[in-house]
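A lone chain, given as structure tokens: the form predicted on its own.
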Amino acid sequence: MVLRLLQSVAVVFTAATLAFVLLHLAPGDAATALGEGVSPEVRAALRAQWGLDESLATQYGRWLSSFLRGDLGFSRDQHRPVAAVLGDALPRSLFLMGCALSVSLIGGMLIGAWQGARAGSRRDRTTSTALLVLYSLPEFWLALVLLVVFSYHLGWLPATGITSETYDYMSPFDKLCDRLSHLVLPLVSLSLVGVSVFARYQRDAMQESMTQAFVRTARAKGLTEAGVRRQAWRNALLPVITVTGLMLPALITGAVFVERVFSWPGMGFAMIRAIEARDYQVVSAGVILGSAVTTFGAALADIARDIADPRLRSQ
């Protein structure tokens, strides 16, 4: 545990790193992100107070002792300190990844148990084939198609925000049935092709384990249909656990697309505002919180594995 808590850091500490030095080498900087209206003297005067006139080596030491100091610095395209962005974007984000990763899981789960329990029937292929064409598909496509059909077109949902401009003014049960409106579409962007991944690896494993021999055991003993394919599910659940964990980064880059896509104010809205701003603060704290959500998950997904799998325990 200690040594998996001591990699986790290695790792936020890298990523950090690389996202601080990478953004101070692309061309601009923040003063050059203010427009074309801010003359040559003002941009200057503005790089010196921001300290973006210092070499790398300087600006990188003074971000890194503040950050081990717990300050994440202070956003200049906000103006407000960076804990309170990330404050007021990562609970949205948190939440949207946190149910577009359950209903992908149980959505893929019992898919793929479906499709495991009948592997090579017709049912199975044809499922199969819809999951690998949804699996190629990029969230921010799918994003965007569902944006102009229901949004545009049909006018069913809402196309931007969390909440409707008239949301002070509802009544709380409008209030829900408003904020679940605004749900459904970065959620079904976001989870879909999580169902196809996660239904995927369960009709593997499912299938693999219905070939088992306590699953003829079972039939033997007379244990019903329904019993068995339960059986054979529990065995099938590590790879999904698994895959769980390794799931993160890609929810966390799907995220940032479809936030812009549905200008949902999350942490991947935050960042891409940041990035067009030049805003250095923010990015970094962004990547950092990025980083530690990442390894925390795949830690967790680790442990979950180990009490599926007492056998795990003793490697």
Given for the second form:
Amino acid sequence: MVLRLLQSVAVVFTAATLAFVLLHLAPGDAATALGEGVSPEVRAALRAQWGLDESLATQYGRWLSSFLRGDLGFSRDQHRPVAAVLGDALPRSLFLMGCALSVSLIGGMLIGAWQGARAGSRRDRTTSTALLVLYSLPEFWLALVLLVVFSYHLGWLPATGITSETYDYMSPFDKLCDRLSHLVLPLVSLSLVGVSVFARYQRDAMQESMTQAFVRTARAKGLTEAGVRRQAWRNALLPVITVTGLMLPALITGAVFVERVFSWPGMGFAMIRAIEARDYQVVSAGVILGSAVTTFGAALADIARDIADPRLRSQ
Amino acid sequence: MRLSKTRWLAGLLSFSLVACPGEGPPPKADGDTGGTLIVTVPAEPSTLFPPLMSGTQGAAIVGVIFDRLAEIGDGLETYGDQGFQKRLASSWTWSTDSLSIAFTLDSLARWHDGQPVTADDVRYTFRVYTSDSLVLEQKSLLDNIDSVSVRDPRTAVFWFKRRMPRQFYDATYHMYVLPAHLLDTIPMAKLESAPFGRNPVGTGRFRFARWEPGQRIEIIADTANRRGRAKLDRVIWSIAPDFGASTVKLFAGEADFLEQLRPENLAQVARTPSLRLIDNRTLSYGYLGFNLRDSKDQARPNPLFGDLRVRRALHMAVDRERLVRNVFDSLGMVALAPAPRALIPDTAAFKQLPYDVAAARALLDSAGWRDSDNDGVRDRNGVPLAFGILIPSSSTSRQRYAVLLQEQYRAIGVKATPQVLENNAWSDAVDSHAFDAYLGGWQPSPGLVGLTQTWASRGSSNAGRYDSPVFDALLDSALTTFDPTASRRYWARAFQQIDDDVPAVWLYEQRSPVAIHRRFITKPLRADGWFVGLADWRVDPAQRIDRDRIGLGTPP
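What I would like now is the form predicted together with the partner chain, since the data block earlier showed the form predicted on its own; can you produce it?
Following is the full complex, with the preceding chain placed first.
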């Protein structure tokens, strides 16, 4: 466990260092990113004031020393501490990704188990094809299509944001409805691909499980078909748990695009803005958080797998 | 049974999602005041602290929350104090030698927290804008102001280093007055991170209400304002970085106002009965800038563009009128000089190089550039007449321009290659003079004082390193003479000089119509900021929608 923890810290540290170095190697800096209307003199003065004219090693050392002291730094672009920037963005992303993961997991498992129990049937082939099509759709494209159809043409759902502009003036019930209505499109965009992934794994695992000896035994003992499938499904959970951990990076990547399209002010939204503005401190801290969430998620998946499979636990 | 429950729940959820947004609070506002304007914008401002604010979104919000001492008139006249309107200053007096101006503050002027506006605020404001602890673009524009003193609590005196025709403009246009009582305990170097930047207190007819990061910024009418409350109850800037999402918000009725429309959206606006277009003549212009010095050795002239005949040929080969029509249709005009027409004192006084492909070819021939190997590209001493045109990736219009320029130059045997760079990389290359040619754009401030920075030989933003002592002298004369007629004459000669020298091909002036919901009754938009008259915009009472009736009450 300690080794696992150390590995995670090393991964997070490496990722943050890479992000810091790569962003510095890209053309421009926070002073350049201020735009065309700023004179080179002012840019140079800002570089000196912000320490951007120092060597990369010095800047990295300063950043690392601050980080180890628990100071995430100051966002030059937003004129406020990085902790405040992430404090606003992270909960929104976690909420969206949590909802998307839940929907993907539940939807995918239900569909996959249903398919696996009927493997080879026409219904299985039809749904498999549909899921394959779904899997091949990029999240941002799907998001744009949903936006155009449901917001622009049909006008059923709001286009952007977490809440409406007049949210503060609504009654509590209207506020709840408003929040839910803003969640629908980003959630659907982000979770549909996940549903297809989970369904695929669950289907295969279920299909294999249905051919196991214990299933035949259960049937021979007179267990109902629903009971048999329930037993087989429990046995088919392991691959899904493993995939859940592996899905987190993909989910984070998908969230970046979805947040952009729907102006969902989460981590993806904040990171794209920070990269465009060459806001090094925000990007570095964001990468640390992203990689921490990923490694934490993978660790959780391992623990869940250990719990689900006594054989792994004994190892 | 389970399926029917699921359907029932889905139906209920769908019903509530569709039905809820339509339910609004009971009507509260009527008559001349009331209403909510929702502006959809692509980016969030960095801060609302006026000296550090950058970008158009911040400019609009700060411009209606804060006041200047006096506001430039709609004619954007910068000579003397003619045309300026009173704002925080109720009157002003020039000293007999014109080296100081005493501004008397309006006794009714109050900050949004109720404190009176004092001369200390004005003095403090000048200290902030000229502080060495802050790196501000405006500082160089305040060079001629020696100091600001307080004569009494209601009188602030500006002392100038020398008499200049734009003293009054310098003292008023570049600074929004800041509340000293809220800020002067904060060290200057800490102002950048002060909470004030996200919770500003101003004196304008709108007051700051809330900023939800990444989502929206809301301002509301200041009902106690001495100049009368803003007619709208509130204006909300809604942030949608994706342009497509922004337009969906507008066309779906979730937003009322969209600046920076793209030409392809104009027809869609025309087809939408709830929307209308308002003409918005900005002060921006675009150009193809040449690097007049060798990008590798600044001491040497550029092997291509160092030759005036080449530059003239490259100018005469461009059908600027056709390019403007192609890219902007009726929303653009050919630029005449490094300034928009609105700021050029006398556009008829100087001649433009004609569009003449034959003459362009002849000029290149005379400069020794001929197609010796029949490959379609002229060459001289084995060097082809070829160059790259840098374009920032964010500008679709400049990308289209680059392709059209490439075609027009191909016709005279010149190989121009568009090079699209990410914005930061583009800025880096232009700032460091590492380019052959680039497509640039400027938005000069009224008074043309910025021309020194962008085109004079000592100008720090003179990326192409245009160096003409004649132009510099004419510019200085135009900016310093007190005789308006002489000034116009100097401007005409200066523009003629730079047009003849061709450090760039002036391509376009852009009109940027904005789309707005028809229920709003607006003032004409001013070229230096559409938001200037925002406090007088109102909603037609007959066309109000739910969000116009919220009123100014506290949120539940």
